[in-house]
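The data below hold one chain only, encoded as structure tokens and taken in the form predicted on its own.
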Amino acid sequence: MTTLTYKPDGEEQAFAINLNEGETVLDGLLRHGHDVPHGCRAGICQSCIIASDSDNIPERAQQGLKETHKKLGYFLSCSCVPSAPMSLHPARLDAAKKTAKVLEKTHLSDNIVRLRVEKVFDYRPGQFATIWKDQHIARSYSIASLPANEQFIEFHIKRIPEGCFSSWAYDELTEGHEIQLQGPLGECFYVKSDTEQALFLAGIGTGLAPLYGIVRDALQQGHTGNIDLVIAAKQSESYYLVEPLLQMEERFPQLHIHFISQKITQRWPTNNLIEGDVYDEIKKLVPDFKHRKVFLCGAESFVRKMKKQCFLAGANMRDILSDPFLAFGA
């Protein structure tokens, strides 16, 4: 058992917290009733950063942080399982949050809403940002817009039943509402180098959001090589942005869009909807991944399995960029 000493802002007294075996700092603080902002619980969104005056912060708890933040003793409480006592206090990161007004809210399907908010920071299409509902609840979403010619930041949010964040965004958030953003983060984006290199992109569900931005960014930067975009779903009725995608495919001959669904449940406007297992169908579409740049987005299990499949089919690991969506509530 490890003991923490935690002094919240505005409190004169520090609180002693005993962690259970293998318990993270975040879980221990929450279990004792302390309000700690958090999101992904996987060390990615960086919402749960707190600070320590101790010199025994585990290295893993600071992975991905800026060197300046490390020197200040900041660490990710969701990734920290200390082996010795630590003295803690909240990190002063409010300056990193930016206020953005919701410019447009559009329902793209029965359970997906598109938010367009003020462009308050520079970003690369395919990166993600953290959206704050309030001081304690935040979630990370990928960016689907293009900074060069769209004066907004676009997010696609899937409504999860009973989800405290997604239900709020889907049902209650309105145009004109001001929200807090942090970011951007992530390295899954297009970098112009060999414009003739073949690109392969695959996503499931709202994994389409970053891919939609990445593909348009590549085309805007003059990519001429073959681009295969695979969009997977359990049922064909789950797809969204179908018409804009088909129009883009018609405009750019190097772009080939493949919709793969486990079950076809509706009529389809074109013949590029395939019924079958996404992994098997991708093997048929692209049997050889040598010399291809790969972008994978969506559920963590999908991304993990596809990374292995692409690697075994010849892709170089440094050419596989991914953005797994981690389940942590909604």
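Only the largest set of C-alpha atoms that superpose within 1.5 Å between the two forms is called the rigid core. Predicted model, so just to flag it, every value in this text is computed and none were measured. Numbering follows the first chain given and starts at 1. What changes on going to the form predicted in complex with the partner chain:
Positional change of Ala313 between the two forms stays under 2 Å at the C-alpha, relative to the superposed core.
Annotation: Cα of Asp27 displaced by at least 2 Å between the two forms, core superposition.
In the core-superposed comparison between the two forms, Ile264 has its Cα shifted by less than 2 Å.
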Contents of the next structure:
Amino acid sequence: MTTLTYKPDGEEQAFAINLNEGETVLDGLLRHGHDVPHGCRAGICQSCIIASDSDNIPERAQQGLKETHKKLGYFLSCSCVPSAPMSLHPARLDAAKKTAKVLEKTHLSDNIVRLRVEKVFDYRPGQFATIWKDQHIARSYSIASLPANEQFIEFHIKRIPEGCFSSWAYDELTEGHEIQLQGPLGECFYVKSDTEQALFLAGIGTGLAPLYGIVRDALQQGHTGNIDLVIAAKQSESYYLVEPLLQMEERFPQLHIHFISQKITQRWPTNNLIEGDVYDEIKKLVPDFKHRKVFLCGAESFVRKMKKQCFLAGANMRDILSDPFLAFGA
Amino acid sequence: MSLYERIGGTPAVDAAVDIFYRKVLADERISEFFDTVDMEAQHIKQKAFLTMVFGGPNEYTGKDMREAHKHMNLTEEHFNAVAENLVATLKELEVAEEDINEIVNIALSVKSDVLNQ
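Right, the form predicted on its own is done, so what does the form predicted in complex with the partner chain look like?
Now the full complex is given, and it begins with the chain already shown.
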């Protein structure tokens, strides 16, 4: 008999689950009266996904999952018959709020501000966090810093005209201020597996923030395969972080950055700024997505359209990771 | 050895699902039924479908099939288009002729439920 512990959302304590011989985790949880969503019971539909902190998740229980999900300890409870104790909890846990002090606030462009706050949790570059202005108003922002070498968490916040959150962050928030943070969230990040695989990253607007983190993370973890980073914008003047990006490109020969803008509005220091439609230009840049790992970040409509385009051009569904920025309800 | 084991089980489904989904999305006769906002959810559905026609473990019943497709007003042409894409996928993966026939037979066995006949 194997004994597991299971801590449902909103419970202080974990419950003990005694599994019968050959019983799956799903059946054990259901038998003990826990409400776990499930469907096919055959390892296909993925509706019974739960998570474990233990490092002994049977391989079979993670078959067909994305690498990032495996890394987060997700597995299919219907396909898991463990031989050793495991501690379990529901997947996509809503992280608790933590208080973090604002360490630094810098304007990156006319309408983007960079916030650096205390590192109150560990994360993977590419994940995001929710910042609470007060009890009622919160927004999610991607994390642009690297956990390994930076002792702060960095966010890039774009000012939205009349946006109640971004105006507050832009005008009122000051260094030394304490904010409530919830995270880390999201599944769009680099996992070291095949360091020679070609990577393709595309983002629009502040979609650059998570991609910036993911690229630096990949390079730091020794990725040697070709890396194409596409940054799309309506007008070339809205680009930010251009200097550090160009320096990084110079330092790493495997990295190729393509700025694609609908309209070029100023002189550009290098020859990697293209004027045109982002979807058409990407088709020209990368005609074949077979064997490529794809990361897409930014406005939901952009991410959705690119996801289909990359998939139809040969990328495997499992190799497409994305972080669509959803509009928050008021 | 069962059909499902012969063609390679879960890894075979994994290999087939991307090819199949890409084909139906690009097929104008039926793409509207597959072109949904949540590509991941749709991908999982295709995987369940392929597992079934490959003779793998599934809990589909004729009633589920009928319910799921009832409101789509599907015709013979739609069904044939899916079958063609299925066969093209299997050929691309070099599945043996007799296994392809067996898979097509499983697909045909749910035809009346899918078309609500």
